[in-house]
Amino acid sequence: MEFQFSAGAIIYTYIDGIRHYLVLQREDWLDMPKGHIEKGEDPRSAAVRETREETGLDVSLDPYFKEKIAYWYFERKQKVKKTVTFYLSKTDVVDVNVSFEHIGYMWITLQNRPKLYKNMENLLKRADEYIDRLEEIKIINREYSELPGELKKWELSRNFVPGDGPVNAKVMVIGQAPGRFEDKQRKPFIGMAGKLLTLLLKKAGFERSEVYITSVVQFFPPDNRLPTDEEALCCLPFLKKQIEIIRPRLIVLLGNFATLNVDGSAAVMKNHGKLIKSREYGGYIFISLHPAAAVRMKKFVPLMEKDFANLKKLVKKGKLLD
C-alpha cells in the first residue's frame, strides 16, 4: 500500500447573511481546495499554497482548527491511502478563479447542498459547529471586554486578555488572572509560568495548541495582587458562558483561586492530582497548583510534574477524551 499526505482548506463566507462554503467542481465530483504536501512544506503552508493555486484566494487560516480525513483508492493498480489535513478560513471574496483542474465552483450551505462524499459532509458539519462556537465566544468576549466601561468601581487593568486555544477543545485550563506580560500582549500564560504550563501539558500528553487556556478574571490585577471577591463575582458569569460554549470534557484548575471560584473548593493541597466528576459542568475537573507558585518556589515543580504525569494515566485509563 502507498501512503500519500495532502492538505487543504475549508473556505467560508457570508452571502446575504447566510454562511456558505466553497466547493470546487471536477468532472465527476465536488471537492475542496487541497493538494499534495510538497517537500519542505508543512501542512499549513501547503493548504495556503494549494488554496491560492486552485482558487486565486489568499487565505489566513484559523490558528486552531485542524481536522483530518482519510480514504483509499487505487492508482495504477496500487492501493493508496490518502490522509488530508484540513484547515479553516473565512473570506469576503466570492468570485473565485479556479485552476485548470476544475470546471467551476459553487458556494453551498449545509441546509442546501449537493451530494458530497460522506467524509466531506461530516467535515463540513464539524467546521460549521466550530464556527458557531467561535462566533459565540467572540460575542461573549466583546461583552466581557466592555466591563471596565460599565462598572463605576474598576481597579483592574482595562486590557482584556481573552482565552486562547481551539473553541472545540476537549481540555480547558483555568488559572487565576493575567500577569504583567499577559496584560501587555493580551494572551494568557506567556511568561515564565506559561512556559512551565506548556511543559506540564506535554507531560500530561497534550500540546498547548490542543488546549483552551484562560483565567477566572481576564483582566490584570495591578501589582499582581489577588483579585477581590467582588472582581471574581463580576467576571465569573462570563467564564461560565465560555465553558458552556467550549463544552470541555476536562477542566484543569490551577491554584486556590481558580479551584474556589470554579469548583467551590479551596483545598488544593488536599485534592491536587485527583480527578473529580463535575456536577455543574459535566465531564471532569483536575486540580493542581498554579505554575506561578512553582516558578516562585522550585520545590513545587516536582509536585506539579507528578500531578500532570498522573493526569496522563487517569485520562488514558478512563478514556476521558475518546
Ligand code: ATP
Second form
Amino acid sequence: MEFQFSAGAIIYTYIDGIRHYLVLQREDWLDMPKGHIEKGEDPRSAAVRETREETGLDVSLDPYFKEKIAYWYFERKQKVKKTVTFYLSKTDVVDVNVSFEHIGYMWITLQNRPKLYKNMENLLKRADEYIDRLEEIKIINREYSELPGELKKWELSRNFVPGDGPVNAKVMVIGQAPGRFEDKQRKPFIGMAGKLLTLLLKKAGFERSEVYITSVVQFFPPDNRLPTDEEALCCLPFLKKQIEIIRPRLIVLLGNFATLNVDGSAAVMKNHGKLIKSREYGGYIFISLHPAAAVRMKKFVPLMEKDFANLKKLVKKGKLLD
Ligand code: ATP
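Form predicted alone done, so how does the form predicted in complex with the ligand look?
Okay, now the whole complex, with that chain kicking things off.
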C-alpha cells in the first residue's frame, strides 16, 4: 500500500448573513481546496499554497483548527491510503478562480448541501461547530473587554487578555490573572510561568496548542497583587461562559485563587495532583499549584512535575479524553 499526505482548507464566508462553505467540483465528486504536501513543506503552508493554486484565494488559517480525514482508493492498481489535514479560514472574497482540474465551484450551506463524501460531511459539521464557538467566544470577549469602561470603580489594567487556544479543546487551563508580560502582549502565560506551564503540559501528554488557556481574572492587577474578591466576582461570569462554550472534559486549576473561585475549595496543598469529578461542569477537575509560584520557589517545580506526570496516568487510565 502507498501512503500519501495532503493538506487542505475549509473556507467559509457569509452570503446574506448566512455561513457558506466553498466546495470545488471535480469530474464526479465534490472536493475542497487541498493537495499533496511537498517534501520539506509543513502541512499549514501546503494548505495555504494549495488553496492559492486551486482557488486564487490568499487565506490566513485559524491558528488552532486542525482535523484529519483518511480514505483509501486505487491508483494504477495500487492501493493508496491518503491522510488529509484540514485547516480553517474565513474569506470575504466570493469570486473564485478554480484551477484546471476543477469544473467549477459552489458556496454551500451545511443545511442545504449537495452530496459529499461522508467524511467531508462530518468534517464540515465539526468545522461548523467550531465556528459557532469561535463566534460565541468573540462576543463574550468583546463584552468582557468593555468592562473597565462600564464600571465606576476599576483598579485593574484596562488591557483585556483573551483566552488562548482551540475553542473545541478537551482541556482547559485556568490560572489567576495575567502578569506584566501578558498585559503588554495580551496573551496568557507567555513569561517564565508560561514556559514552565508548556513543559508541564508536555509532561501530562498535551501540546500547548491543544489546550485552551485562560484565567479567573483577565486583566492585570497592578503590582501583580492578588485580585480582590470583588474583582473575581465581577470576572467570574465571563469565565463560566467560556467554560460553557468550550465544554472541556478536563479543567486544570492552577493555584489557590483559581481553585477557590472555580471549585470553591482553597486546599491546593492538600488536593494537588488529584482528579475530582465536577458536578457543576460535567467533566473533571485537576488541581495543581500556580507555575508562577514554582518560578519564585524552585522547590515547587518537582512537585508540579509529579502532579502533571500523574495527570497523564489518570487521563489514560480513566480514558477521560477518548
Ligand atoms: P489531492 O487533492 O490530495 O492532490 P487528488 O486530486 O490526486 O488529491 P483525491 O481527491 O484524493 O485525488 O481523489 C482520489 C480518489 O479518492 C478519487 O477516486 C476520489 O473519488 C476519492 N476521494 C476523494 N476525496 C475523498 C474522500 N473525502 N473520501 C473518500 N474518497 C475520496
